[in-house]
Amino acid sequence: MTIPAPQTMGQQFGRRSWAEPWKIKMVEPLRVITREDRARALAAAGYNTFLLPSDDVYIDLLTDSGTNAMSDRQWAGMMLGDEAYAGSRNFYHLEEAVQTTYGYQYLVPTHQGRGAEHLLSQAVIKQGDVIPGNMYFTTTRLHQELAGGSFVDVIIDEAHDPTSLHPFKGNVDLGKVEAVIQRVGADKVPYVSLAGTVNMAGGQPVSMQNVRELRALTDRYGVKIYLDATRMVENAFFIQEREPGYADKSIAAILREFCDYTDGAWISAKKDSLVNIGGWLAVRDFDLFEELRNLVVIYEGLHTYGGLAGRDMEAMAIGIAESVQDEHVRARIGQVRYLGELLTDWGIPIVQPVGGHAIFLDARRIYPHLPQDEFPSQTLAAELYLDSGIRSMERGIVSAGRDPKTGDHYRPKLELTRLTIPRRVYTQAHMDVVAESVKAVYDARETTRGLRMVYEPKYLRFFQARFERL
């Protein structure tokens, strides 16, 4: 049976539930400390959830990153793991997944997202350029910076509003990318980094209109557009859904014309991709291959492991099949859109619409009292763990750093706190679990105070800096 969309649901059944497309076959048993016991851990790391043991956390909602359940599927392939250090036959598994649901006919595969941002920095950016992207992500970010580039935001401008109900929050400017183009030249634009969906916007997407008009306007000027392919599996259920001409269409067939439209691809398969470590580089062009494939040599390993064992290349091969699978998708973002339906009836500000892999709280809305210097956002993550062990992470200032030019900090618009639903790990309980949470968290607002930072490392801090109670 094919799962109706939980949004049809009532319109297709009256009232009638809707289920996971999966049953569980075996359960990790969860523990609850105390308040008493989460304060003092709290307070030992230093206010950062990042720095919390797992074992004193309830339900985990820091990252979907890594943190998916694997299928029975996966689990037996990662029994047919060929551990040879090169040719290994798990390697071409996985580069015919690409080549079949992404359409890239060149593979290197990396240990996780972040090892491909720098090989494609390394390979394409030289001292002085500037890559405009829709909306920057942190290791992007870090990794274009440390290769010599500067990146230009150029998404719309309805994505910095957290209230604003535009369909595709994630599209990029069109005005804005001509406008840097020609300020800077072509020869000064790599590329464009094009996420789908775009994760500091609250997970927005990107429409098929967008891109085919992107690739249309960076032809004319002989530039590259590479994606950030993590989530776009779940960016192309929004074109499914919200995009005249694509109901009819399955999953697959929209992420592979979306795809078709860019030279190339990086992605953390520990994301969409269903597994628990892993990522790739894909190009079309030959001799950017070439190049990729000798850097990886040096930061990853042999260019057919790129840091992995042939098990979890095999694991990722057939995540990337089940991935693809549209009642797959619309339950992943169907347990999403639950939980921000709860918090939108409580009254509870969050970013509209909601996005494919999380809920993200507007902290500068639930805390207006708190400056944005005080940390509104890392002190929303902290207050939800101190009420119920529920951790959550911050995506404001903390998150954007600092410009390296000024040292002082990035101020972004968007100061929010994300709760990130791990695929195929959490029930609906959990999820009603979590909303009385948030709401507990919510009402004792006014009462809330902020954070110091007593301890900021010099790259990507909201990993490890420390915070105090003002």
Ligand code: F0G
Given for the second form:
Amino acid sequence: MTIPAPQTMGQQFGRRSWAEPWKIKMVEPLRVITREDRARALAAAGYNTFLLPSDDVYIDLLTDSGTNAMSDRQWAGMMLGDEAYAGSRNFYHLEEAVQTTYGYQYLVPTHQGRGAEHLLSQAVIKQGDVIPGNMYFTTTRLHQELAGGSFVDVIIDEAHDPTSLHPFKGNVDLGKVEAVIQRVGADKVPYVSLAGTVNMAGGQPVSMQNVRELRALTDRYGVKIYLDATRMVENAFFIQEREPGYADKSIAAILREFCDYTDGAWISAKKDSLVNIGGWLAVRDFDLFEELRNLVVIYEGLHTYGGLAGRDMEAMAIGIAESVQDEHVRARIGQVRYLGELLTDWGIPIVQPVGGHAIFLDARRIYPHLPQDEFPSQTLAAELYLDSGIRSMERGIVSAGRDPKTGDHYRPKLELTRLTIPRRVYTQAHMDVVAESVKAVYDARETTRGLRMVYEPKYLRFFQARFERL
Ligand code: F0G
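Now show me the form predicted in complex with the named molecule, since the one above was the form predicted on its own.
The next block holds the full complex; its first chain is the one shown before.
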């Protein structure tokens, strides 16, 4: 199937059907500060939205991570926390949820996604190894590098083109994977690092056919596949919508079939699983599980809590079950798409097709006069905050960091500013306000000046770097 022209996506994919399958029981007031106060707050934050106090933010689209609203059932589950040091009943509930929904036998809970990335990287990567993956993610690649490996991008070329309407822009290019394996030898490739959906590409999905073919290819060489399943529920939605043969299958069934092609997975439960903290790593191989259980007690906590409270594991177990309900996913992605359609109708360049968790503004096309060294995406995030108090996130050269071997900036083709939508938190009216602010900033684009970096941390610099206006 091909993706229809962006203007007709709403009609094609049924904009009518996505009203939220819940109503609001409790509210949290929002605060808007004046433009003068925002200008002061922004300068004090070194033009980095990560350094703003959230009290100075109006609509917070920094991330969909840990910012979700829990359901009444999840809150009730918090009261059932069994805070035993060992063998908490909530661990067994979580284990059962992961086994049923994702299909992996052995579970290691972690405090969040990067805790799981750390354990997996330390357990399976040796010095000099090469890890092919469908586009880097910041923390994932850093843990692979810190364990002695190097990451090679094997995503299809279309993923680097924000205008390509390929329906599965997260797909792995099998030719690129095979070339890596043949160049370095299968014994130097501990696993393929597969993510669904692909965050840095714009929340773009991987098709079932692609993972099936990847499995066949890696089996020929004896290479494992580990899945970053952080937003795999959203990936399953796109398979249901776009891949022949899946329209009548449930999100839960599609998710399970996809996971069945892989050897294990890790997750930041702060996304799909509708909680504020948590993560896990789960595998099929008992020997690897033994190794991971050895490591978790050093870095996270006992193997039945992994840095979490019992109540957190309970909320996660309930959140996993809620996350795969078809009407929930349809409403969640429907809201993201609603914002995307407004911006598309107004001619604002965004990554197309709209992905699962966010709208990615194309800062290269919005600020063609700003070279990448003047941080166009960082600039756009700052301008949005100044205009309306909306907080977004840089996903361009700052996030990409530096090549540890050469010390140069990694220079990603995609220079994007992410408007990330938390699950079950904001309304359609909030989306209208966001779209109008983006339009105002877009209209002022020609007179906008860039930034220079005045402080650069060593690791994951985007979190704490500081800038000044040029
Ligand atoms: N993998 C993916 C695809 C992610 O998006 C993230 C986090 C992680 C792993 C790490 O998980 O934060 O729980 O340690 N992404 C957040 C974001 C931070 O804003 O996209 P974590």
